[in-house]
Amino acid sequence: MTIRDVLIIGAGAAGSTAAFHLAQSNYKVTLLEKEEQNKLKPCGGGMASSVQHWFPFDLKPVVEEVIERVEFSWYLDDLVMAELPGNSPFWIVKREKLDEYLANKAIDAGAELIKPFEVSQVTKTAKGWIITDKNYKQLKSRALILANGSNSLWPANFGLGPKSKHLATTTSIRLQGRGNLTKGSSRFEFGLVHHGFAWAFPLNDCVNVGVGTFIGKSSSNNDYILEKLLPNLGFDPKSGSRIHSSLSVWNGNHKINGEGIIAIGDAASLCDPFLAEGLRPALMSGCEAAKALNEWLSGNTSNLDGYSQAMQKRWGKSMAWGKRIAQVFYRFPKVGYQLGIKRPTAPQRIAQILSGEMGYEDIAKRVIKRLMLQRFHKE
């Protein structure tokens, strides 16, 4: 039986990114994908344009819309509009197109894609890994990447990621047409959603609309919320097929690597706990996983701990503050909207976070500084 260098479970954005970079380094890489055909994914599709520098090829072919301004609302009113700084700070993509595009780039670089391949068993051996599908087909590899999303069973089986997942609940739909969304504009609605927010991201010929609950128990009235939101966006309140899903968001710094194994993307619970940004950490973790595995497979390091350390530094440090902000904002959303979103500089700060120019720790430091100044003036 052929022994690959790396097997990757999941050919989404994270897995395909890792596959591309590893294949470029001349490793034998195989992507394993459960679905035979790419299907609509419950994802808003927002992606910071700063991810472009992680790839030697142009991502523009799959960019549906460049966001230039963001509109915020409270109970469909009290509108705030923010012009985004910089050039092309935020892109909107169709996830199924992005995933296919990245997978094809990985294949062009020399990676192999096997689909459908539904993994039923993952076994650690003295020499690496044995992956078995539901039809008892087996593949062997020296290393393994887990990239099959929030509902993956395998990270917990091998002690990777949080022991207790923090699950956000989402309801998403894709609507044909633009409604009343203008070109280059996206929308965030806060008042309608208990412990969360709703979003509308325009694509070339349609709109991704969703509702997410990020702390506490999941909301059972997402369909009701959409029936209120959709007419405000220029759509029929009953239009679109709802996709309900759970999203594992960042819940503390945890080890996301083991002996010859790495978890990336949603399988590593990396999604932003405040704004639900998942694509940037997915692509980032795919790149970092490839770097760590390159060092390990070539014998330059004895373990893969550098991967977890890199993700904690590059992503976890900011998310620790993002989680704190989310817990306060979503418990007291009206106050958060008034003091956060409606503050003159706040929308620009959110835009800078989405673009990758700023982290949550920068916002937290500014807030602490303001509180200290206010206290000083009172004294």
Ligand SMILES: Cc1cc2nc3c(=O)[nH]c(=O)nc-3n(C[C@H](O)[C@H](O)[C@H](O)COP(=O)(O)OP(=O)(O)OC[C@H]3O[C@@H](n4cnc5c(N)ncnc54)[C@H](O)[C@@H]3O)c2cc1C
The other form holds:
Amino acid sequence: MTIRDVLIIGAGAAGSTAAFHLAQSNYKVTLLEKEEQNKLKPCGGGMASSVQHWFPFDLKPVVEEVIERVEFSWYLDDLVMAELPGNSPFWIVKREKLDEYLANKAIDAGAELIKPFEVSQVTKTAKGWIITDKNYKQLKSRALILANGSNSLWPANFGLGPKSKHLATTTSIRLQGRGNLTKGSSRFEFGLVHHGFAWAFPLNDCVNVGVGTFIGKSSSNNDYILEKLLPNLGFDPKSGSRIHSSLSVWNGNHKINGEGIIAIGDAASLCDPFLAEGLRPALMSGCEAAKALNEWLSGNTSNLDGYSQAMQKRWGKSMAWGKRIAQVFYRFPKVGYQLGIKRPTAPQRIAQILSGEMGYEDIAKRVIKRLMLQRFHKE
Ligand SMILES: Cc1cc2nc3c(=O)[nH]c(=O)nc-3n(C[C@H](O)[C@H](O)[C@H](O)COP(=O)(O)OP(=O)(O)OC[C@H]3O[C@@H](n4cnc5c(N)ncnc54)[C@H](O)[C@@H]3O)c2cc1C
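Please supply the coordinates for the form predicted together with the named molecule, as a counterpart to the form predicted alone shown previously.
After this comes the whole thing, all chains and molecules, with the earlier chain placed first.
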């Protein structure tokens, strides 16, 4: 049986990114995807344009809309508008197109894609890994990447990622037409959603609308929220077919590699616990995984620990603050909206977070500095 250098379970955004970069370094890499066709994924599709730096090819062919302003509302009222800084910093993509585009770039670079191939078993051997699909077909590799999303059970089985997952509960729909969303505008609604927010992201000829709850027990009234929100966006309250899903969000800095194994994207629980930004960390972890495996497979290093360390430095540090901010904001959302969103500089800051220009750590440090200055002036 052929022994591949790397097998990747899941040809989503994370897996395809890792496959592309590994294939570019001439490794024998195979992507395994359970779905035969790229189907509609529950994802808003909002993506910081800064991810372009991580690819030598243009991502513009899959960008549906360039966002120039973000509107915020509280109970469909009290609107705040933020013009995004910089040059086209926030893009909206159709996930099914982005994932296919990245997988095709990986194939062009020399990777292999096998689909449908639904992995049902992962076994560690002395020499590497044996992957078995539901029809008992087996493949072998020296290294393994887990990129099969939020419901992956294997990270926990191999001691990677958080022991207990923090799950955000989401409901999403895609609607034909644009309602009353103007070109280049996206919308965030806070008051209607207990412990979370709703969004509307336009994509050329349609709109992704969704609701996410980030702390506490799962919300059972997402359908009711959508019925209130949709007329406000210019759609029929019952339109769209609802997709309910759970999203494993960042829940602490943990080791996300083991011996010859790496978890990336949602399988590594990297998604932002405040705004559910999961695409940037999925692509970032795909790149970092390829970098670490390149060193390990070529014998330059004896372990893959550099991957977990790089992700903690580049992403986890900021997410630790994002988690604290989420816990305060979503427990006291009205205060959060008044002090957070309605502060003159706040929408700009949120825009900078969405565009990847600023991390939560920078935001937290600014707030702490401001509080200290206020105290100093009072004394
Ligand atoms: C409702 C919602 C809205 C969101 N909106 C945004 C947003 O606007 N912006 C943003 O940045 N993030 C958003 N996110 C988060 C983002 O969608 C995820 O973080 C992102 O999909 C992670 O990509 P991934 O490649 O890690 O996982 P996935 O996209 O889940 O890919 C995993 C792949 O693995 C395959 N797979 C699964 N099991 C197996 C198996 N056993 N064998 C073989 N293949 C398998 C799946 O079919 C899939 O193709 C949102 C999430 C949700 C739920």
